[in-house]
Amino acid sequence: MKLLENLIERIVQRTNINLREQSFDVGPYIRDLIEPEKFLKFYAFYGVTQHHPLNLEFVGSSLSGSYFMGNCRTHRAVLYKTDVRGDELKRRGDHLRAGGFDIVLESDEQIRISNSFLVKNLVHNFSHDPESAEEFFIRDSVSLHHANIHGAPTAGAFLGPLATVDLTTVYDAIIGSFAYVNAGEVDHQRVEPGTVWIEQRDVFRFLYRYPPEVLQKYVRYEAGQPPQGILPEFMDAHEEEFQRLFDVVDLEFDGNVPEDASLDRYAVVKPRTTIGRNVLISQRAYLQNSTLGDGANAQENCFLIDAQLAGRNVMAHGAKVIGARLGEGVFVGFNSFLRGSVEAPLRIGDGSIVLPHTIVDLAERVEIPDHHLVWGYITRPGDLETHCMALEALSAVDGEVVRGNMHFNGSGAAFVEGFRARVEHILEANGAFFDGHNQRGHAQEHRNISFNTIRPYLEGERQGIFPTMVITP
């Protein structure tokens, strides 16, 4: 494994150079993080459909257990059980409107990953950075377990476990564990763990930070060790059930999947699960005793257990919903954790928005009314006073609002309309509005994917490294 060891050291050096101003060393976090034999255990795989480009290139990289789709380049990188989805990348001739500019793309956009170490990450969506309109880059970066890199180019970045960078370009910055950032650009900053930061410059700013004792309970980690706490332990408890997906060639779902819905080959579906029309279920999703109404979706790394979704619900990457009833059009953001029970059920009303990285872990029954915004940490009804607000009331805000650890400044109307527009876009892209002829989306186009596998060298100095290859139509 000499070449793999050298590659990891190269990544350490390149990332540390970018983070030298903050005196941060990524080496202890990744050198012994994954047992060497695990780099050989899992094959990498890629998906092919007639609806998406096939243009992949792998050079000098380790890709154990990772998935690729679309227009992706991976050079001198280590990806471990990471999903790289290039099915929404911009195409030549498309227009990118940003900051008052209208940029026409001169070539198809590519995801380019180089000198980076990504562990169980999700990389998805096109970049909104007008300075790199044709390139979604991830270079000289380290990102740990269950982080999301969503339309967010990174250079010289460190992302802690369960962090999310969303539609944000990150340069030479440290994003703490379970932090969510959607702020356009983060440059030479350290974002503290458990921060939820949503900002549109000169328009609005939402900021929330978890109390340290709560964060320690749900997510904590030490250098060189997998993350600990309720959230990673919940996912680890179900990990063995995904193993069968890689061991069996042909799998069949013992149930009905409508012709206009899509159930990914690499999703786990347990008994008593009902799938409605125009539903999208992505790879590594986990469903058990749940109902997905028409137009709902469960994106990558989502868990739905004893849950009912009325329809046209968005479960963003990493969202977990247990013991809950969600009304129509409810949005649940990245890496959120919503857990009710028979003794303490959870109900969320129609059209409500659960912000990314929200934790609702109930000790008592909670009902969230229709069209409300939810954030932070909720365990009982009294917590809603400082962690919930009617969307209509927030839309009337033009100034400052402080509720507990949440601080909001600016235009509440712009904040609410921005989220509503994004939810509508996600539903449209996922095919929730397909009428049998028009408005096709991922639910229809992902239905028939051909999966192909690739393996690394199993011995010699290249052990753990995948052969250099170019895969085109």
Contents of the next structure:
2 protein chains.
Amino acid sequence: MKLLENLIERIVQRTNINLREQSFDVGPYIRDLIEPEKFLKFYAFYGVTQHHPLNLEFVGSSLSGSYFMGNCRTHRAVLYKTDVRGDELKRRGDHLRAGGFDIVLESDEQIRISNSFLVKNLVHNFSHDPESAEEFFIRDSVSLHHANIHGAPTAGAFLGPLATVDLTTVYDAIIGSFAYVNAGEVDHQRVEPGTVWIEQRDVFRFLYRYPPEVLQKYVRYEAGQPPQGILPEFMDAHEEEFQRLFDVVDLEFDGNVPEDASLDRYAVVKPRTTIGRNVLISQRAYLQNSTLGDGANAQENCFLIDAQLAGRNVMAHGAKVIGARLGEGVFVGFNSFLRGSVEAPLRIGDGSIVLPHTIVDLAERVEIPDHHLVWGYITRPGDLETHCMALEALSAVDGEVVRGNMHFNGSGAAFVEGFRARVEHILEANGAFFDGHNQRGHAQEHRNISFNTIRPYLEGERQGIFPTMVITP
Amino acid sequence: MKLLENLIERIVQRTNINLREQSFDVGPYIRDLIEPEKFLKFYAFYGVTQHHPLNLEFVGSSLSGSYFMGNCRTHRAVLYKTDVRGDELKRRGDHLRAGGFDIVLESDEQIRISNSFLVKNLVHNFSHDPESAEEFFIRDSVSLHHANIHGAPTAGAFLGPLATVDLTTVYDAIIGSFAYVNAGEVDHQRVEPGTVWIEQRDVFRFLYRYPPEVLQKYVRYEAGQPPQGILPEFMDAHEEEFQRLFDVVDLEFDGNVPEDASLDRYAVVKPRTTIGRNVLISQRAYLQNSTLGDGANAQENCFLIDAQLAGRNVMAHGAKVIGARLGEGVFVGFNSFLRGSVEAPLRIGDGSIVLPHTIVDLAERVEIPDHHLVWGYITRPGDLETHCMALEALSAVDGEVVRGNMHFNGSGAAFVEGFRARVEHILEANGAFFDGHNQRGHAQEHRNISFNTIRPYLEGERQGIFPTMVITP
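The block above covers the form predicted alone; next, return the form predicted in complex with another copy of the chain.
Full assembly next; the chain just shown is listed first.
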């Protein structure tokens, strides 16, 4: 494993150079994190369809268990069980409009991951950074378990477990565990664990911070160890059921998938699950005794257990919904954890928005009314006072609102409108509005993916490193 | 499937141009041979090890069910369940000595298959053609079920089912079904079905031809249909047991494989099979209630059922041995079919050579003595008179020998020596003589192959065509 060891040391050095102002050493976090035999055990794979531009290049990388779709290059990277879905990348000639500029793409956009170590990450979507329209790059970075790098480049970063950077370009920054950042550009900063930060400069800022004792209970970790706490333990408990999907070459689902919906072959589907029309179920989603109404989606790493989704629901990457009934159009953000039960069910009314990284873990029945915003940590009805607000009320805000640990400042209308537009865009991209002819999206285009598997060298100096591959149409 | 249909028509045209002098149309043989859905059903795959140069390039091809190892390019080819094993290709700087010339290789040798349609073929080994030392090419050719293209380039050829061209460059020629040709160079000829032709120009010529009624019984076919008769039916009867190997990702053999032997993960191993030291068992071999003594090998598409191999035995590609006991060093050539039973067992003495394409299908017990040559068609002891000869007696021949349908002319000593040297070389290449340190061969180097799987586009214009791939170390 000489080359792989060298590769990891190279990534440590490159990332540390970027983080030198903060005297941060990523070495202890990644050096012995993955047991050597695990680098050999899991195949990586990539998907081929007629709908997505294909341009893959893997050079000097370790990719065990990772998945690729669309244009992507990995150069000297360790991607462990990471999901890189590049099926919304911009094409040559597309326009990116930002800050008054209208940028015309010179070439098809590409995801480029170099000198980086990502563990069980989700990398998705096109670069919203107008400074890098053709390249969604991740370089000189370390990103730990279940982090999401979404919609913008990252360089010189350390992301803790379950962190999400969303539409946020990150330079030389440390994003703490379970922190969610959607703030355009972040550089040379340290974002504390459990921070939820949504900002549009000069327009609004939403800030919430989890109490340390809650974080300790749900997400905690030590350097060099996998994360602990209720969230990672919940995922680990289901890990074995995913392994079955990887043990066989072909897998048939014996339930009904409407002809305009798609169920990824790498999703776990347990009994009593119903799939509506125009539904998208992505890789590594887990469904059990749940209903997905028409146009709903369950993105990568989602769990739906005893959950009823009325339709046109977005379950963003890593969202988990257990023992809950969600009304029409309810959005559940990244890595949110909503857990009700028969004794303490959760209801969420039509059109409500559950912000990313929200934890609703019920001891008593809770009902979120229609068209409300939810954030933070909720265990009983009384928590709604400080963690829930009508979208209409928020839209009327122009100034400051403080509720418990939440501080909002600026235009509530812009915040609400931004979210609503985004939910609409996600549904559109996912094919929720397909009418049999128009508004085709992922739900329709992911139906016939051809999966190719790749493995590393199994012995010798290159052990654990994958061969060099260039794959084009 | 527009592109695939065009590709097949292109191959028909290119091959027909080469065969125009013989007014041969390959179209009816391949146009509807493979059901369209089968082009989508079976993954192709390639093997990666630290021991073999890796340089694969697949362009505009359909490769369903095919396997690749070593340097190989396919450009606009249809390879259906074909096995291309390039693990003995020459390297840059190697010498090829032929006809008084000493050729130094300018580059690593590569197998290049273009504008060709191969079905369940076995392509193996390096080019013995001094005119094409760096390229083992197959172009503008059609080669049907279970044919072997071994050790030399082929262009403008049609090979019938179970035909073998061995160390023979073929230009613009038709090789009939179950014909075996080992004759240096063959061009603008038609070799009749069931011919066994071994010739070293100006030194010796061995010629045998199967009676038409025997061929009719064992191998017959019609254009556009899979072959019929005892040999293809025997293979088809076991096809389903191979499917199991392709249904799962990893497969563990629960018997004992010595640490200097290798058992390919795509071989079928049924109960009561014993594997000796330095044994090589290749892909798509089938073993049942059999013993492989030290240094024996079972190459691609071999069957060993109720067979005892004393050791250092070569079971060449496609050899089938049932109900038989083989002495030390017995060689069984390509596509031979040796079938004894409890009532009519077959014994073959030490050091005997079963020529390629021999059929021994017993109604009574038969014993081949030590150090004998066997050919043609044998069903009872009386057949040995015309189909068997002591190697010593043949070595003494310098002139003509006629036995039944067999005509030999020339130096018997050169013929026997040539075969013996070749058997020795095959054992050496396969690692039969490995002493724990030296004389490493395939048996040792195939132990840790990393298998990567590839599939074609599943829909649209490119349906059935594989993406373009370039794979290097």
